[in-house]
Structures are given as C-alpha cells and as structure tokens.
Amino acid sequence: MEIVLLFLPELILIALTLFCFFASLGRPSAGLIQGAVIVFTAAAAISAAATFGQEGFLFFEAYKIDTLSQLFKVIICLGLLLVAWSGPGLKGIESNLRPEYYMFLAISTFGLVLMSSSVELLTIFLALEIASYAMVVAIPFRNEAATRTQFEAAIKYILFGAAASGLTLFGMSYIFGLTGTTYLVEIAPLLPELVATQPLAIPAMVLLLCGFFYKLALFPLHFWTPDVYEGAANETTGFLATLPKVGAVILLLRLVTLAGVDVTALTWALGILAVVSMTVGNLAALVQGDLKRLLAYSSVAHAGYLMLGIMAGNPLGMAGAIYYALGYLLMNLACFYVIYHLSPSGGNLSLDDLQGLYRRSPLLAMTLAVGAFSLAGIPPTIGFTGKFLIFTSAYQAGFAGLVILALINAAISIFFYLKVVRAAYLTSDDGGAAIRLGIGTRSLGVVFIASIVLVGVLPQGFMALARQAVAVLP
C-alpha cells in the first residue's frame, strides 16, 4: 500500500491519459477537458507533495522515489496545470483534436515524471522517449492549415530528437563499457576516478548528456528551438518552453553529480557549452521581431545560466538550479499566457502587435512586463534571485571568469527584454479594442505576477526544500 501511495502521481497521470482517450470518442467541450486536466494534475501535485520526504524503490530498483523526485513531480504537475489554465478554449488547436491534444500533453508529462525518478540508464532513456515522442504528435495539432509550418516544426523536432537520442545511447554504451553497470548508484563510486584517469570517460559523459541538452535547448543542440516555437501552436509552445526543461534539470543534476564535485575536464566542457549557449542565445534574440522566436533564443541563453549552477556541484548551485527552473517555468508561462490571450485566432505575434497593450488590457501588459523583467534578472523578481544564487555558487566553486561572462550576457539580455516592455507601454495606441478577460483568466494573471515577485523576494522556503532535495544526491 505504501508503494502505491508513492507511485500515486504517476497513476493519476495515467488516469488522466485514459480519461482524455475515452473523451476523444465523443464530442466533449474544451472547457470540460480543460477542467479535468486541472483537477487531475492538481491531485497528482498534491499526492507528490504528500509523500515528500519518503523513499522507496520500484521495478528492480530502477525507479526511485525520494525527496528530489517528488519535488520535481510537484513542479512538473503544477506546470501542466498552469499550461491548461493559461489556454482556455484551445484557440490554436483544431476543434476535433482537442481531447487527443490533452492526451498527448498528459503522456509527455507522464514521461517527464518518470524521468524524475529514473535511476537506471535504460529507464532514463525510455522515460525521455515517452516525453519526446508524445510531443511529436501534439506539435502538428494547429489549426492554421494555410501555412503548414506546424508540420515543419514537428519534423525538425523529431529529427533533432532522434539525433540527440542516438548520441545519448552512444554515451550510455561507453558508460556501461567502462563501469559494467547501468544503475546510477553503482556508477557513482566508479565514475569520479574514471573521469580523472580514463580519457574515454569525458566524451562518454558529454554524449550521455546530449539528450538532456536537447531538452534544455543548450548549445549545440538548440537549433530546433526557434523554428519549433514559431511553428507550434501557442499552447504547445508554452508547454515545450517550460516542462521539458524542468525534467532535463533533474536528470542533469543526477548525472553530472556522478562525476564528483572536483573540477575536471568534464566540468570545463560543460562550462564552455554554458557560456557559448548564453552568448549565442542573447545575441540572436537581439534581432528577433517575432515574440515566440525571441523567447526561443532567450531559452537557449537561460539554459546556459542553469548549467552554471549544475556544474558548480555545490549544494547552493544545485538547489539554485532547482529554484531557477521553477522561476523559469513561472516567468515563461506568464509570457505565453499573454501571447495566448492577445492572439484571438491563435496566430503568432510580433512586437508590433503589442502596441497599446497597456490601454487594451492593463493586466496583460503588467503580466508581460513582470515576466520580461524577471527573465532579464531585474529585482525584486524570481529571475534576479535565481541568477544571484547561481552566479554566487559558480563563484564559490572557483569559476569567476565564467561568472563575469555570464554577467555580461545578462546585461546584453536586458536590451531585448526591455524592448518587449517598451512595445507594450511606450508605443502609441493603435486603436485596438479592449481585451475582455474572464474571472479565471484575470485570477491567473494575478497569480503569475504575485508568484514571480513573492518567490523572488522570499526564496528561503523553497530553497530549504531544494537543499533538502539535493541532499540525496551522491
């Protein structure tokens, strides 16, 4: 019975998937399906939170429930809840495919939840593929039949995903050859010495991490990001921009810590990828006019910031990476919440479409401004606190040069984030009609603003949970 309770979040997501499947046999309203997704994901998040601090194993100890996994399950399930809440009516999805659409989102979320508890290489790979290939099916579910860019986006997503999966499997084969096991608990005592003495261990680990670099949109596996963001529906892009990155963070934490906390060639390889990623992402974002492409390159830069905390290897860095992942989810979903409600037909938006937003909908303009300020790292938002924690941890670990480069990149990013705020507030009103929002939609805007500011000002509570979670890592 105790094992069933520990596995309850996964069972609830399976139940949600089955509900959406049977709902697809009829003609349910989008509101009914949306309400079911919110209820099921809230129940999954509550069940994960209720078992926080408990521990157990399943499937021949290939699946571990611990404080780290349960914390990420809460974040992932709350992320799906916010995605569903942000997009009432699914304006960008074909009406006859909406139950199936939510079903594939639930399957992808289920895969991410499995990734949170997977502690064996093949189990990790299977969870990664479940999360990825469900989205391959969901990306083309866009109602803009005239452009067909959604199919190009799906093809690019699957091709880059297949390449990343192949590299990951290749790295896993090397790790297995070096250690003779696929269980992380058995690899952990062997790998630090191998990284220090065996030249093959460094490329093996980098290849192994490629599948999660792809999810995180870290250089050089970021090329799919702008085109997929632009081609997918706004609802789908909001999901892709947030939840898979949270899932990637936990696996990167588990896998990078296997190599130990000492500064090695692997650490510097990750540091180079982090700096190049944030530089490429910020410079490319400077020239973007499409809002989703701008956020896509922004995500490439933020992947670099996240890697600094992970590679630091100290408790502050790892807990800071979890905190930053939560903040990234909130501030990105806040931006996509605005994009969804500003685009009546589900189309893409340019910066010009933000003109006069402060008059048409003060709440949407404020939500967008708070999200952009947080992404830029301006106090007192969660983005500022997250960057401060990550940069501090990297400095304490001896990476002062990388921190200086990261600070320069953060300064560059302020320009294009403030360009978004300027478009919403400092441009003349184009005479557009006022945007009417329901009570639930307005409430969500307030939730985004309050959470981004309050968690930024008061990080102690969540950081205590994050420190407790990372204590289980080797």
Given for the second form:
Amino acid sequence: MEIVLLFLPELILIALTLFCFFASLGRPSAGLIQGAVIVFTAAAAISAAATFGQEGFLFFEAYKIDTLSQLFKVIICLGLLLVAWSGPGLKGIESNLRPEYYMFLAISTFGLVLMSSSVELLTIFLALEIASYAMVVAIPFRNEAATRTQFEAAIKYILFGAAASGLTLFGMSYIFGLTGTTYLVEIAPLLPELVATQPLAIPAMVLLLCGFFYKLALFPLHFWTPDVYEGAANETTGFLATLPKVGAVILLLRLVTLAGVDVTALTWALGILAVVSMTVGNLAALVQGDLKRLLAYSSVAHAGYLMLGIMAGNPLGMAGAIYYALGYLLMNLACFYVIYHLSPSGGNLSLDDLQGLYRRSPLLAMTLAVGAFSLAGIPPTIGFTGKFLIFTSAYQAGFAGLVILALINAAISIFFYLKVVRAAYLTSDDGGAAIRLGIGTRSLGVVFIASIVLVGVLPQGFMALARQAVAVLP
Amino acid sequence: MEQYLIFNDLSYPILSMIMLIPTAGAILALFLKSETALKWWGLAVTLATMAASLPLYTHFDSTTARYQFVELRSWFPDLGLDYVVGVDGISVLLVLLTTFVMPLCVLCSWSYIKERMREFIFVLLFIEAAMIGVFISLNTLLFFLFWEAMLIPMYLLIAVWGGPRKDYASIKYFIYTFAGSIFFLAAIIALYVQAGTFFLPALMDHPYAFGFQVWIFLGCTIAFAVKVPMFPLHTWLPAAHVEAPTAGSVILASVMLKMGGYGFLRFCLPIAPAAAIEAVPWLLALSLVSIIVGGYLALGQSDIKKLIAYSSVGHMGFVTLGIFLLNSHGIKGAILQMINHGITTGALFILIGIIYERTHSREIGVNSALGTFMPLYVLFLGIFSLSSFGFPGTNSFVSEFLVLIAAFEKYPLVGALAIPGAILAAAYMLRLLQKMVWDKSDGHAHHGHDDEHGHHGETGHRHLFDLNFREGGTLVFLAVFVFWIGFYPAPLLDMMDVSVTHLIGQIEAGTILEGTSHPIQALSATPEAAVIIDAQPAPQF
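Previous: the form predicted alone; requested now: the form predicted together with its partner chain:
Below: every chain and molecule of the assembly, starting with the one above.
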C-alpha cells in the first residue's frame, strides 16, 4: 500500500493521460481538458510533495523513489500545470487536434517523471524515449496550414533525437561492458576508478550523456533547438523549452556524480562543453530577430550555465543546479506566456511585434521584462541567485577560469535580453489595440513575477530542500 | 563580527527605515492616478526620507571608526549571508547627500516630466532606496544586489523620459555599467571562496596573497572606474547625461558617480592594500588624464549639458586623485569633493533643466544674453559656476585645495600637473557664464515659436520668465550648502576624520603583512613614485 502511495504521482499522470484519451473520443471544450490537466497535475505535485523524504524501490530496484526524484516530480508537474494555465484555448493548435494535444503532453510529462526516478540504464532509456516520442507527435500540431515549418520541426526533433538516443545506447553498451551491470547503484563504486584508469570510460560516459545533452540543448547537440522552437506552436515550445530540460538535469546529476568527485578528464570535457555552449548560444542569440529563436539560443547558453553547476560536483553546485532548473523553468515559461498571449492567432513573433506592448498590456510587458532580466541574471531575480550559486560553487571547485568565461558570457547576453525589454517598453508608437486578458491569465502573470522575484530574494527555503535532495547522491 | 559594529540604539531601525520609506512609497505610488497627487506624493516621500535620515547626522559618533546604526539579520544561512547595514564616517555623508538630493529631483521634474508620471515617481523612489542600500551595505553581496538594482530603473529613466538619442545613450550606459560590474561579481565570488564570508569588515581584515590581491583589485577597479567615470571608460557619461531628463542627470551626477569613489574607498583600498599601492602610479596618471581631458573637452562644447558632463569627468578625476594619494588630506578631500560635486553639479543640471523648459534648447548660442531677462537665474548660475571651478569661499575650493595639498605633500609633480585642470575648469565655466549672461544673443529666432503671445523672431527672449518659487527654493537650498561648506567645512571633515585615519591604518597594516619594508616608506616610495620625486626638486612652500 505504501508503495502505491509513493507511486501516486505517476498513477495520477497515467489517469490524466487516460482521461485525455477518452475525452478526445468526443468533442470536449478545450477549457474542460485544460481544467482537468490543472487539477490532475496539481494533485500529482501534491502527492509527490507529500512523500518527500521517503524512500522506496519498484520494479526490481530499477525505479527508486527518493527525495531527489520527488523534488523533481514536483517541479515537473508544476511545470505542466503552468504550461496549461498559460495557454488557455490553445489558439496555436489546430482545433480538431486540441483534445489530443494534452494527451501527448501528459505522456511526455509521464516520461519525464519516470526519468527522475530511474536508476537503471535501460529504464532510463525507456523513460527518455517515452518523453521524446510523445513530443514528436505533438510538435506538428499547429494551425498554420500555409507553412510547413512545424513538420520540419518534428522531423528535426526526431532525427536529432534518434541520433542522440543511439549515442546514449552506444555509451550504455560500453558502460555495461566495463562494469557488467546496468544498475547505477552497482556502477557507482566501480566507475571512479575506471574513469581514472580506463581510457574507454571517458568516451563511454560522454556518449552516455549525449541523450541528455540533446534534451538540455547543450552544445554540440543543440542544433535542433532554433528550428524546432520556431516550427512548433507557441504553447508546445513553452513546454519543450522547459520541462525536458528539468528532466535532463536530474539524470545528469545522477550520472555525473557516478564518476566520483575527483576532477578528471571527464570533468574538463563537461566544462569545455558548458563554456562552448554558453558562448555559441549567446553569440547566436545576439543576431536573432525571431523571439522564439532568440529564446532557443538563450536556452543553449543556459544549458551551459546549468552544466557548470552539475560538473562542479559539490553539494552547493548540485543544489544550485536544481535551483537554477527551477528558475529556468519559471523565467522561460514567463516569456512564453507573454508570447502566447501577444500572438493574435498563434503565429511566431519577431522583436518588432513587441513594439508598444507596454501600452497594450502593462502586465504582459512587466512579466516579459522580469523574465528577460531574470534570464540575463540581474538581481533581485531567481536568475541572478541561481547564477551566483552556480558560479560560486564552480569557483569553490577550482574552475576559476570557467567562471570568468561564464561571467563574460553573462555580460554578452545582457545585450539581447535588453533588446527584448527595450522593444516592449520603449518604442513609443502603439502597435495595436489593448490586449484583454482574463482574470486567470492576469493572476498567472502576477504569479510569475512574484515567484521569480521572491524565490530569487529568499532562496533559503528551496535551497534547503535541494540540499536535502542532493544528499541522496553518492 | 561584533567588534566592528555598534548596533543601532535609536528607537527605530533608522537605516532600514530610510530604505523602506522610498520602497513603500514607490509601491503605493502605483495606486495613485492624478499627476498632481503623484508629484506631491513623491515630494512627501522623499522629504520624509530626508527627515528620517537626519539623526544620522545628529546622533553620529565621530570618535569611532566602527560601523554605526548597525542592523543585523540572518538572510541566507546556506552561504553565511546576512542582512547587515551600517554607516561609518565615509558613507554617512553620502547617505545624507542622497536623501537631501532626492526631494530636489522631484521638484526639478515638477513641470519637466509630461508623461507617465506614475511610473516616473515609482522609478525615482526605487532608485533612491537602491542608492541608499549601496552606501549602507556591509556585505559584499548585498552591496552588489543594490548596485545592480539601480541599473534597471536608471536605464528606464534615461530610456523612457530621455531626449532624442535616448536609445543609444541608455543602452550604452547599461552595457558599460553591467560589463564593469560583472568583474566586480567575479571578485566578490573569489573573495567569498577565499575568506569564507561576505561580511565586509571581516574581508578587510583577512590577509590575502599579493597575486590574489592584484586580481581582486583589477576586478573591483574596472567596475568602479566605469562608474566614476575614469578616463578611458568615461564615454558613456556625456551620452547618458545629455539624454537623461533633469532628474536623471541630477541623480547620475550627484549620487551615482560617487559610488565609484565610494567603492574605491570601501573595497579596493582596504581589501587589496598591497595591490593598491602598486597601482598608485597608474591610477594617479589616469586621474590626471581624466582631469585634463575632461576639462579640455568641456572647453569645446556648445551644448551646455555636455559641457557640464565633461566637467564632471574632470571633477571626479580630483576624487580619484585624492583617493589614490593614500594620505589623510587626499582621502578627506576626495570625500568632500564627492559631496561638493553632488551639490554643485546637481545644481547646474537643475539650472540647465530650468532653461531648457523655457527655450527648448541646450545650445549655448541659443541661451545667451539671459542677464537682462532672468536676473535671478543668472545670479544662481553665477554662484554655482564659481563653485564649480573652486572659487575661494565656495565648497569646491575646500575640497580641491585639500586634494592639491595632499598631492604637493606627496608627489609635487602630480600636484603641478593637476593645477592646469583647475585652470581649465575656470576657463570653461567662465566662458559659459560670459556667453549665457552677457554675450550678444544670436539665437533669439530659434525659440521665437516658444512665445505664446504671438511675438516671433527677435522678441523671443522678452517673454522668458524668471525663476518661480519652486525653482528658486530648490536653488537656495543648494546654495546654502555651497557657502556653508565653503566657509565652515569643519563639521563634515570631523565626521570623516576617524574613519579615514582607520582606513589609512588598514592600508599600512596590509603593507606590513605583505612584508614590504617600512609602511611609511612603502606608502611614499614605490619605485615608480621615486622616479617622479627624483624628477622634481623638493617643493618650497
């Protein structure tokens, strides 16, 4: 019975998937499904939070419920809740596909939740694929019949995804060959020495991590991001930009810590990827005119910052990475919330479309400004505190050079985030009629602003949870 | 921790109060609708802050170098981060300067700001809270938070209410300042990892290796040199000043530039004393270049605001010059110069705003020959111009004189090189004064259209009305300080005396730890300095 309680978040998500499936057989209103998604995900988040601190195993110990997994389940479920809340009416999705849309999102979320508890290589792979393939179906759901970019996006997503999965499997085979087991618990004691002595262990680990680099959009597996972001509907991109990355963070935490705390060639490989990712992302974002492409490259840069915290390997860095993942989710969803409501019929927005946003809707402009400043890492926001924690931990771990490069990157990135805010606030000709928002939508804007600022100023509560969570790692 | 602090024994938490009043005022301002109500609300809040800050002057204990009125609360124990605020003799005057200048910023915007008054008051009050926060933080991270918190509202102030090239100016301001502060953040992180604390006095007492000090010093210096601004990082300032609305210019000139000087005194000198001593020749040279270049460029400007902006570069050059002479007179002179520059240049920007509202031009040519029409205006223009180039009897004379004494005491050549800067200041200010007051007017036609009575062309000037009560009151308020400090600076100098002595003690102690020979020797005879001294015969006074 107790194990059922521990497994409750997953069961609720399965129930949600089934509900969406049966609902899609009829012609329900989008509001009904949306309400159901919000209720179910809230229930799943609460049930995950309720079991925080407990431990349990399922499926021949391949599936572990611990504080780390429960914390991530709460974040992931809240993420889906916010995605559903910020896209009422699904105006970007073709109307006859709307009932099915949330089913695929729910399946993908289910896959991510599985990812956060998987502690065995094949289970991890299974969860990774569940999360990916549902999205492949959901990406082309878009109501712009004239363009075909959504199909291009889906094809790119599946091709890059399949390649990355192949690399991960290949890496897994090496790890299995070296250690003779697929259980992380059994790999953990063997791997540090292998990494130090066996030349094969490092490529094996890097290949294994490739699937998660792909999810996180870390260089060199970031090429899909701009095109997929651009091609997918705004609400899909909001999901795609945030939740899979949170899922990737937890597995990166679990897998990178396997290799032990010593600084090895693996650490340096990750560090170099992190810095290159930041630089590539920030430099490419400088010249983007499409808002979603800009956010895509910004996410490549943020993958680099996250990686810095993960590779630092000390508790502060890992807890900081979790904190940063939460912050990343909030600030990106804030930006996508604005994009969704600003875009009249679900099309893409360029920077010029932001003109006069301040006059059209002060709340949206404010939300966008807070989100962008937070992405840029300006205090007092969650983005600043997250960067500060990660940079401090990386410096503590002895990576001063990487920290300096990351700081220079942060300075570069300010330019394009500022461009976004400037477009929203300062261009004086009003670019259109006032945007009317419902009470639910307006309150969501306030929730975004308040959470970004408050969690940024008072990080202690969440950091205590995150430290408790990373304590379970070896 | 307690050995550095004297806890606040007033009946209320004064430092938190003077930050909370503007913050709460800013938030409440969002609920007001009428423009008049907003203006009065802004004035009331800033005046309340000013009144609340008065006990800092009256209850200040100038016999101790410890931090006073301290409040300490735990904030983020994971990193050992506390909310800790306090003032000493160096920061207390700057806090008072801030609280005294802000009501004037509201007053000078009374009719200048014509749109988005609600947001304007919000931004103004928010900046005030952040600026006060910078001066009272005793915690590096808290300091950085406030330092960055000023950035966005100041950017908005220029970008929303600025002049025609506001986009360019605001972005330039933002990027310069932000890029500078990134290095400062790196220094804060490095210090935290090295010493394990963010608590500023503890960081000052911690000994660091020389190589580490050099990096810290460089990181901090870039951030502060941008803010001061010091040549060659000064180019954002003229752009920002010219485009900013009057209140923005006043805030920039009066308070924000001071944060650079304050940062040098609070971070660079006590935390990295050995590196600071090594860097003295370089920074003195840059200060001298700032003084001369600022003055020289001011001489050639035809835009009044740009002229004053470049003069700021020169005046702030005196501040950094005084700081890096590393002796008591120099540092005291530098702090006093910061206060004086705040008063005088603030007043000059207010004067420019006043004339701009009437003629819609900042060209000297257009605004010439005002003596006939606006006698009161010209009176104040005269007072503050004289004060700006350090005429005896005005405030700037005292501070520049102190800095020059310090320079001649230590490196006579430096003093000799700074003198032309002072002369240049007189040259450009007198030129400005002469043109605006007496010169033949060639610009009447430019603002003939401004005339509401149907007169055009050459009659334009006749309808320029003189100062009204609000404007006059603002300027009288500042003029009082010009003469008070000019004739009787002793109370202010007494307030900073012990803290400055303590600071110099910290620098000397840091030098001993480094193992350099004798502290006094180390202070006065670094190899480069020796060359300077050799090149110049001993001064004969």
